[in-house]
Amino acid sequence: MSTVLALDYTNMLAPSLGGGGLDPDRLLAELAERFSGAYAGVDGERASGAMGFFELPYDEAALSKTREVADETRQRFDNVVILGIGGSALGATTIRDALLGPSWNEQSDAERGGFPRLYVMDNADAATLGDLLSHLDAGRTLFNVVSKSGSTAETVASYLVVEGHLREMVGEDQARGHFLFTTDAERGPLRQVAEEEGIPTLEIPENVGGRFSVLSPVGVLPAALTGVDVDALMAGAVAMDARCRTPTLSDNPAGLFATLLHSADTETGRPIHVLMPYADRLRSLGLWFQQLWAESLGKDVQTGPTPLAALGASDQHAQVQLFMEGPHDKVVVFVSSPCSKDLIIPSHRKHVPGMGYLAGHTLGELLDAERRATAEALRRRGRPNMTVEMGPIDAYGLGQILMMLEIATVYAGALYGVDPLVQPGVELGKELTYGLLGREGYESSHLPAPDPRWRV
């Protein structure tokens, strides 16, 4: 039976937290009324078609085509490499790490069930890409180039490097058979190349931005290629969407998530929002959320919380000292999930002081005790925190939490009064980069030379 995600926000409220917590009556009255207005605005945008990510779990045609492409190409390749950046890579990485696990690419073909290895190149770093190309069998590798615009500088540059490498290794005619483009349906350089050379493509819907694209072919194709249960992934997202189709705040997990964090930021001076899963497989979820929350809500110079990715229990030894005794400017959101393949701690050192108490427990018990203890320690120090109880890390559970965080982001956008779908703040940097590299249509960029007085 599938586990229903739960949000425990006890440690955000005054009865548990004291003076730094939110009054429950106010949450269920004044803030609930404020949320109903935000909900109405988001629901109107959804109805207009502006927020296409809502409809991705219901798009049977796109899912069917993605499955078909995966089935046609899977058996021809031992390796799949995603070339993308930002939302065009983080979603695929999150699904891979959560559902395939950290050792997927090191497993034998038999252990992987015949499914290909999956690599994600999310930066135009020559050392990383060059090292990968030197180790992969080019003749058995598919490169999925992901860019909605088809002109993302880092992705296009990596594609051209890979294409040049393949032309040397397998010949120009054969090289095109090692590419698949995930891009806009009608526009952009990748679309042009695909149509001229017959390279297969999957489409990113016009109304779906990169950071909201994890349940589009951007994330679903790599999942399908590697044997992930994409039906369960979508079913989890549908279930979460159904739970969030209500303006009643107390019944809407995404609404509560957004309202509590918005209130913590704007009313109690806590703009730093930490997502802290207690499972290595969910480390990338924190990085995916970091982009989603930051790029969607950091707007107009004056608004926007700062998301921070952490990992339990590792960051108890790196960041929790700051969370406990540093500035009162943070909310920690824990993500709990039971360990599916637990290990018992042996008792052969039971006689050694400081070791014996662990005998007979499991590593899963230890991690969960660490999470619970950290949440309680924060509470006792008046530091707000809440827990997303995800259940087992499976496709259904991942679909739930991905959809909840996406919906919470657009609710938060409405509460902050910003458009969560645009990112004007990154455009100047892109334009200056184009100018430096001589792209047609962009003025040559002359950056000021470093002042020698201020260099050592």
Ligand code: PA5
Second form
Amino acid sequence: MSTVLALDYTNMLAPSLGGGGLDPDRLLAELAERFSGAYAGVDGERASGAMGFFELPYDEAALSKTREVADETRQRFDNVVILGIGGSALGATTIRDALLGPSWNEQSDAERGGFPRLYVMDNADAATLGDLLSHLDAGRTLFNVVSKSGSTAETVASYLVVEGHLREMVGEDQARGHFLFTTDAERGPLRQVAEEEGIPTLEIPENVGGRFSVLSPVGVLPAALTGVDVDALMAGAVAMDARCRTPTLSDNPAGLFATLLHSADTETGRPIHVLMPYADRLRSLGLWFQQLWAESLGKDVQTGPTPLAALGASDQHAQVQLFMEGPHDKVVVFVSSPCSKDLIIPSHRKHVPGMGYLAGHTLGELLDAERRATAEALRRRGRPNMTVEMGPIDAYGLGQILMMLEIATVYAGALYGVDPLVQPGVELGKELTYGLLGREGYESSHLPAPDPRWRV
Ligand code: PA5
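Next, report the structure of the form predicted together with 5-phosphoarabinonic acid; the form predicted on its own has already been given.
Once more the chain from above appears, this time first in line as the rest of the complex follows.
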């Protein structure tokens, strides 16, 4: 039975917040009016084909090709390593951690049901990559190089290092059989190498950017390789898309998510938007959302909310003090989900004061109580918050929340008046890096030497 995601925004509203939140009548009138404009804008962009992520769950051809590649590949490898960065890595990590669990790679073959281990190398850090290469059996490892542009320095450099390593371990001829590229259909250096070397590829559609690519082969291939129920993942996304195909704000979960956060930022001075799931399996979801919200909406000196990933209950002992008593500049979005494999707290220390009350409860009950208590404590201090009730952490539920957050991001782009699909701000840093490393065409990149007076 699939659980329908719910968004509880009671704690965003003023009467329950003691003045720190939105007036419910205005929410229904003014915000709803504003949303209908944003909805129409996004709907127009979608119809024009500019927002390809909307169509990914319906793309049967891409799905069956991805499945075919996964079925063919899975037999030959015990390990799959993704080389990618940003949107080309975070979606796969989110799916892996949520649906396979953070300890997937430590499990035995039998515990993993014969599916491969899945590693995501999302940084060109020699210490991490070197460690991994030294303990993986190269002969049983597939490297999936993921890059829309096919030219991102960190990914391309990691690929070249891995290819050099494989050539040493299995020989040049065999090495090419250990690669699969997920990249643009026509452009970029990876595409060129794939054509020259006959390396199999999966395509990232032209109209799908990195941070919106989780339901493309970027996220779906690793999911299919490791036995995730891809149909359920897509069904969850389709169900959320259907719910969000209405300009009526009160019926549209992504619309409410975007409008409430936009309004909290621009009208009540709360530009910091915290996503705080209460489950280790959703820790990466917070990081995925952080990239999605930041890179899509941070485009204008006047606007641009700052997303922040947090994890309950761990961050109750790290960040919540700041959320509770620091500046009134945040909205906390909790994500709740019931624990699937719960553990009962035994009663053998029932007689010890400060321990006895826990006896007979479960760890799941404890986490849930912590979340509810934190939401209420924030409310009592006039700190707006809302809760995404995700239901069990399964493929259907993940499909719903991923789609909701992606749709909310493009609505927020319309509300802020920025283009959520581009990221010109990261280009200059990339170009300067190319210049420093001597890439042709970037010779003019020049970094001033540090001033010795200002060093200690
Ligand atoms: O969301 C984005 O567009 C970026 O985070 C990219 O995913 C990231 O820069 C990697 O780019 P590419 O996939 O071209 O290697």
